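The data below hold one chain only, encoded as structure tokens and taken in the form predicted on its own.
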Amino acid sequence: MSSSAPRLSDAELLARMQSFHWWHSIALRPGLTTFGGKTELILAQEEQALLAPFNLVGRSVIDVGAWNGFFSFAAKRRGAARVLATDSYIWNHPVWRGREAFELARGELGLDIEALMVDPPDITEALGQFDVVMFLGVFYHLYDPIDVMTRLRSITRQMLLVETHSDLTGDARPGMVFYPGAILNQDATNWWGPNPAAMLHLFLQLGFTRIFYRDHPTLGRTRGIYAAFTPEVEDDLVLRFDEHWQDLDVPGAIEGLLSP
């Protein structure tokens, strides 16, 4: 991406980082990375569970809730051949102006990244098709997080990422918590917790034919990450699963999670 605006001196930068409020700690510059609210060794750890396992090289990926770009700078360093980072609430929120944010951290990587402002629940067929769909730290923000993931699934080619806080995960049984107000964390945009078993029943009724799950590398079971294919899914998309992912649609799965 080229930009024929002038480079900003390092105290510039700084002054300029020092502006917005940032949840993802971004590397700009030697010495200057962004003060976020997630710090380097959580994203390193974050970016190794959620796309070391997969081949991006060539592929198209959308990145939905975006945030500061993260994972959509991750995805484009591990070869995807076009990325889509698309927000809206946070991008448009006035404290945090998270597209301003964005914008510095695209700018200053000089990454090819298009960016999107859409909501998830505007999502339709028109965006388009992508092989891989990061959908992570949303699901439970969203009042009706299962019409967003149908339209999710429209626009899913091969694999759609998720990555959600859960809840009830001693039960076998399909299950979300609805958390009304601000009970969870104090604060008013959580909505949700489903277990691994609702995750996979809805991944199933989407249209998915395989579905892996894998506990938050540094949470634990309090958040799970997905890894759900379509039919038309490439054999070279997936390099290797390791030991922290399971293949939750065999016999058993479920019951192998329950927490004690």
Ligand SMILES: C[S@@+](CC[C@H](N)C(=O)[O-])C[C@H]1O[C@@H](n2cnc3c(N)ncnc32)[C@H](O)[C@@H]1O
Contents of the next structure:
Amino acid sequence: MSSSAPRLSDAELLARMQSFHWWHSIALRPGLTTFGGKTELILAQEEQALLAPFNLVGRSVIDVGAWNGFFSFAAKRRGAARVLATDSYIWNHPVWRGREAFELARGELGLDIEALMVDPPDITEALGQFDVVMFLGVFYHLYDPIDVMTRLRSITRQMLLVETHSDLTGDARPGMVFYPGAILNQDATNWWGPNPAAMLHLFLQLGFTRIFYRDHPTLGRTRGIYAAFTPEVEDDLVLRFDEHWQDLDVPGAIEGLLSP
Ligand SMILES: C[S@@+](CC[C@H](N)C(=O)[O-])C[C@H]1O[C@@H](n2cnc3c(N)ncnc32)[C@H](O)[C@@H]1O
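Form predicted on its own already given; the form predicted together with this ligand follows:
In what comes next, the whole complex appears, and the chain from above leads the way.
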């Protein structure tokens, strides 16, 4: 809780929570959890899949497209020394008012998290370097995701963690589907669906040298999770990849992912 703001009563906090549309369900106080499109259970499974393999203690983390901040908060609670939450589209959205909701959650949780309004296409290396770059649920929203991935490479010291909608997963050739209009989930902000082969070769093209993949914990092969490492990765960043993860940069890995 920010030291300057008076502490809200439970009733006042509930009223503030109810004044926003939430994407993340975040427990702010006992019995007071935000009403997110993503449930607490789904988020717990996503956090386990996305963050449990890594040792974030003492590391710097940027969350690109943080929305309400669930994964920024999770990284801080997992020991990250510095966490920078960034967003633009949803933070500036007049209906979703994502920045205000993020600020309410950040203030209530009392976590030392930095925030910066920046659109992914405007990210440059002037932002500095981060041990871990989280890019979760954003790739497919971008008209030019390859340009943004190039920008993210320039700020990644050790690992770029990407979660994205996938398509063409039965094809070993690198490919992405383009969704004009609102044909993907009736959402005009959805543009692209890459397959694992496309992501693998994009990461390699950008100078990442090791790439690991797993399916989404609840949505399966329709979404992919990628951990891409720079040559500078420290040995102790990875705690353990469980059986859900596979090494993607070895011969036959892509073929092994194809549906029978
Ligand atoms: C599905 S949410 C993902 C939020 C969070 N990272 C997570 O994984 O739960 C999509 C995020 O992408 C961001 N975004 C960035 N550029 C966008 C764009 N051009 N259109 C829509 N969303 C965009 C939104 O602001 C939002 O935070």
